[in-house]
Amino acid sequence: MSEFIRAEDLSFAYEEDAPKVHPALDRISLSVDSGEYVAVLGHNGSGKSTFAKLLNVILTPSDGRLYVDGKEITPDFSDEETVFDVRRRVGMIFQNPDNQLVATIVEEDVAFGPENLGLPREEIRRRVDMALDAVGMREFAHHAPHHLSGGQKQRIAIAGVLAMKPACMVFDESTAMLDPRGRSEVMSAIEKMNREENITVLHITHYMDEAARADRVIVINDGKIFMDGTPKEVFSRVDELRSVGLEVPQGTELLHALRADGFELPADLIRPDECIDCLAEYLEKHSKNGGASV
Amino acid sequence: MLKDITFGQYFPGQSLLHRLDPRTKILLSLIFIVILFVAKTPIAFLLMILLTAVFVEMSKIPFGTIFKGIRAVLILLLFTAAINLFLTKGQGTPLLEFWVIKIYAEGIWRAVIMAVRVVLLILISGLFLTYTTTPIALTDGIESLLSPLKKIRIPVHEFAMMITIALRFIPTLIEETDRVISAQKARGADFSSGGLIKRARALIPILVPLLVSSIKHAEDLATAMECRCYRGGDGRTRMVKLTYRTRDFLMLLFVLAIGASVFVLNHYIPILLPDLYYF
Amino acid sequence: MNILELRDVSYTYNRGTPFEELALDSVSVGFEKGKITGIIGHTGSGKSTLTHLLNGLEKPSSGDVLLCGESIWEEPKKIAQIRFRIGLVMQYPEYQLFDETVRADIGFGPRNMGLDEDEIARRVDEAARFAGIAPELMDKSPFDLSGGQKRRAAIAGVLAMRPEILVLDEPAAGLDPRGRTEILGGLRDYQRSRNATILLVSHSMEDMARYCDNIVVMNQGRIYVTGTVSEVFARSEELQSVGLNVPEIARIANGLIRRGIPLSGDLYTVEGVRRAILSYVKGECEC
C-alpha cells in the first residue's frame, strides 16, 4: 500500500504559548497508508486535535516536515491552489454538528462541497444523491438539518465530506457531543467509509470502545507518539494508558485485574465476546481442576 | 418562549408558491409592497385582503403557523395604531373626546389602513420570502437579482453568503438563547423586576454568553467551510440553477394587473383621505 | 425518605400549536435524600424535561413537584428561592458563563441569593474546590479557560449556592476519561459532605454504575424502571428491549452467567465482577 501522510519531526507551537509551554506537537515522525483505518487517543490538549488540524492545511506545521499524500506541507505553505488540492483530498468532520452544516436545506448543505470544486450541475447532482444514499440520509435531502438528531447531523457532514471524493476522512471527535445511538449511527458510518469507500481514515476520539475498533491505534501524550499500535498491543498496556489518564476496555481491565490476582489470562483481549470466551473457558477448567482435586 | 417564534423559518412544501422562482418571489413582494402603498381605496384594500387570503390558502402552510409571525410584532403594530389613531387631526366634530384626546373618523380610517398594510406586508414577505423559500434558494435569487452589480466591484456573492448563513443560525441562536436565559433563571437571575437600569444590567449574563457563542459558531463554520474547499464565488458552480417557467411569468403577469387595477381604482373610485399618499 | 417527589406529572410542549407533544406523561416518582439517583433514557425520552421541571423552570401541565412533601408552586412568586435549593446544571454549562472573572462568574448565584460579601466569598472558595478549579485561576476570564476548566467554573456557579438537591444534565459530556471522573468525583464529595442529593442525568452506564445509588429509567415519556443500581442493571435484556445498553463489565458477567458460572453481587463494576469471581474460585476449591 502507499503511503498518504507522513511526519517526520514534525513541530507545532501555538504562537501565544510559544515562550512558556511546551510545543503542541513535539518533533513526532509517523506515516499512515492509504486505507488505513487509525483511531488516534489521547486526553483534552494531547495535541491529537493539532494533529488533525495540519493535516488540513488548517495550521502548517513551525517544524519538521509534514507530506499528504505526496505534497509536503511547507511553513509558509499558502499558495491557494495546493491548499485547495490537499482540501479536496482530505476532509474533515468537526466535532460539533451544528457548526459545520453551512445550508438550511439538507441536500443544498451536501452539495456545497462539490459546489467549490466548481463541478458540472449534473455531476453535483449525482455525487450528492450517492453520498446520500451511502450515510443512509436519502430520505431526508429535503429536510432542514436543524429538526434532525445529533447523529443525523453528523451523517449529513460526512455525506458533504464524501461528496467531494477525498482521499482521506479526519474525524475530529465527531462523536464527542452525541448520544449512544448517534454515536454508533456514526460510527457505523465510519467504518462503510473505510471499508465500502476505500477511504484512509484518521478518527480522533477519547472513547476507548471506539478506538478499539480501528485497525491501528495512536495514543499522544503532551504532544508526543506515546504508542503506536493495533488495538490489542495498546490496550494490553493497561498501567501505561491509566498513567496518562486515559482507560482500557472494561473487560481488559477486569482481565488485567485478574492476572493481577494471579489468574493466567491473555492480556490483548479487547472485545466483550473474546472477554467472555476466554473467562467461561478459563473458569470451566479451573472448576473443573477443583472438582477433580476432591 | 422563544420556541414559538416561526418568522424566518423555512416550511418545506410542494406548493405553487414554493415551486415558483426565487427571483420571481422577490419581485413579488417588491410590487406587493408598491401596491400596498399606492392603494387608497377601501375597494383596493379588500383586494388586497383577499389577495393575501388565496396566496396564504395556496401555501398550504397551517394559518396558525403564519398568524405567529404577526405576534411578534403586534406590540409596535398597536403603538403604530394608537398613534395614528389619537394624533390625527380630523377636519369634522371628533367622534369622541375625552381630557386632551380628539378621536376623529379619519383617525379610525388611517389607524386601520396602516394596521392593515403592516399585517399585509408582513404575511406577504414572509409567505413569499421565508415561509415557502429556502433561504439559500433566496439568496441565490438575490444574488441572480443583483448581479449586474458586480460589475461595479460591488461583492454580491459575499452579500448573499451572509445572508444565507445569517438565516441558517437564527434557529440555533434562538435555541441557545433558552439555554442560556434558563441557565442564568437556575442561578437566581431576576429579569423581571427592577426599573430600567436594573432590567438593562440583567441582560448581561444573557447577551455576553450569545455573544461570545456567536463568535464561536462564527469561527468553527469559516474553519469547517475553508474545509470544504470554499473560497468565495468565483470558480463555484451550483447544483440547482434557477430557470424562469411559465408560471412565473404568468404569476408576475397577475400581480401587475392587480396592482393596475389598484392604480385605476384610486382615479375613478372617490378617495377617503387624499392625505394617505404621504404615508 | 423521598426529599422530592413528582406526583402523576405531565408535560406538553407547544400546546395548541401543529407542534404540540407529549414530553412527560403522568409521571410519578421519588428521589431519595441523601442519595445519587442515575436518570437514563434516550434523547427525547423526557429526561431534560424533568430537569427543567424539577428546578421549576417549567411547570407542569398537569400534576405536582413535592419538595419536602410541598408543591414547589404552592406560591409561584417564590419559584426563584425553590431554585436556589434545587440547583440545576444544564448540559454544556459553559455557555452560561458571562462574568469578567471565575470568581465573580461563581459568585453570581450567591449574589443573586442576597448573601454578604464575606458569605459570597467562602461560598465561592469552597464551590470551586468541589469543583476542582486551581486557586491561580480564579482571577482569570473564564473565557480564558481551556475547555474543562470552564466546565468546572459552571458547575461551580450552582454548587455555590449550596443546593441541597442538585441535578445535573450530562455534567462530564465531551470530556476525557480523567476530566470525567475528577468532576464526578468530586460532584460525589459535595453529596457526601453536605448530605446534599443528587440526580444525575447521563449516557454513560459505566458512570451510572461507578456513582449512583439509584436509576430511573425514562422511555417516551414515562417512567420505564426504577430500582437500586444492581437492580436495575439485573434486568439488562429489558434495557436492551428499549435501546439501552448496560455497562461492558455487566455484559460480560451476563454472558459468564449464561455460559453455567453462577457468579453473584454486585456484577456491574470491574471490582465487583472481579470480587464475584475471585469468590466463585474458592469457592470451587473449597468443596
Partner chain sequence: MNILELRDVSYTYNRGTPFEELALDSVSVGFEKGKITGIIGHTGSGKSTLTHLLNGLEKPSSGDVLLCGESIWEEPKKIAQIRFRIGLVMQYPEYQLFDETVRADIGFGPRNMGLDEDEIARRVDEAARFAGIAPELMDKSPFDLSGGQKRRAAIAGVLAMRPEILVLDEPAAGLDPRGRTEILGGLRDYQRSRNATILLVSHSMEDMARYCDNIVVMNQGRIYVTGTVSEVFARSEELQSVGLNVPEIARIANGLIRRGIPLSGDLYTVEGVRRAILSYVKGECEC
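Take the two forms, find the largest set of C-alpha atoms that superpose within 1.5 Å, and that set is the rigid core. All figures in this text were calculated on a predicted structure; none of them were measured in a lab. Numbering follows the first chain given and starts at 1. First, how it differs from the form predicted on its own.
Core-aligned CA deviation for Glu264 between these two forms: 2 Å or greater. A displacement of 2 angstroms or greater separates the C-alpha positions of Leu279 between these two forms, with the rigid core held in common.
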The other form holds:
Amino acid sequence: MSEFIRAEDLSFAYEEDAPKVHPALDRISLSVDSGEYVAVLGHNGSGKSTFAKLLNVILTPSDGRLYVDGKEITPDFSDEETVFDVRRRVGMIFQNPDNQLVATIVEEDVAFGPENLGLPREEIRRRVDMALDAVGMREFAHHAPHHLSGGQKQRIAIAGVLAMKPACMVFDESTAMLDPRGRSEVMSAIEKMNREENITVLHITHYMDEAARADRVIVINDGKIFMDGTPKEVFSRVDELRSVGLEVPQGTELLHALRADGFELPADLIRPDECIDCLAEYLEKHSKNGGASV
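Could you give the coordinates for the form predicted on its own, as opposed to the form predicted in complex with the partner chain above?
If you are looking for partners or other molecules, they are not here, because only the chain is given.
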C-alpha cells in the first residue's frame, strides 16, 4: 500500500492555548496507508478534531511536518489551487448533517460539489447516481432533504462528498447526533466505501463499538498519541483506556470484569457475537465438568 497521510512531530496550538502547558497537538508522528480504515479516539479536547481539520487544510500546522497525498501542508500553506486540490482529495463529514446540505432536492445537493469542479453535465449525472447508489439513497433522489431522517440526511451528506471522488474521507463524530438506526445506516455506508471503493477512512468517534469495526485504532490524549494498534490490541488494555476517560465495547467490558473475578477468559474479544460465543462455550464446558458458572 502507498502512504496517504504522514505526520512527523506535528504540532498545533490555538492562540488561546499559548499560556497552557499542552498545545492541541503535541509533536505527533504517524502514517496512514491508502485504503486503510482508521478509528480515532480521545476524550473531548484531546486533539482529535484538530488533527482532522489539519488534514483538510481548515487549519495549518504550527510546527512539524504533515504530508497529505504527497503534498506537504506547511504553516504558511496558502496556495489556493493546492488547497482546493487537497480538499477535493480529502472529504470531511461533520456532526450535524443539516449544516452540510445546501439544496432543496437530494440529487441537486449531491451534484453541488461536481458542479463546482466544472465537470460536464453527463459526468455530473453519472457521479450523482454513483454516489447515491453507494450510500443506498438512489430512491430518494427527488426528495426534499428536510423530509428525511437524521441517518438518511447524513448519508446524503456523505454522497455529496463521494461525488467529488475523494481518495480519503474524514468523519468527525458524524454519528454523534444520530439514533441507533441512523448510526447503523451511516456505518454501513462508511464500510462499503472503504471496502468497495478503497477510500481511506479516518473515523473520529466516541462510540467504541464503531471503533471496533476499523482496521486500526489510534487514541489521542492531551495532544499526544497514547495508543496505536488493531482494535483487539487497543481494547484489551481496558484499565489504560479508563485512565484517559475512555471505555471499551460492552462485551470486552464484561469479559474484563469476569477475569477480575477469577474467570479464565480471553482479553482480546471485542465483537458482541464473539463475546457471546466465548461465554456460551465457557458455560457449556464448565457445566459438563461440574465447575462454577458465570
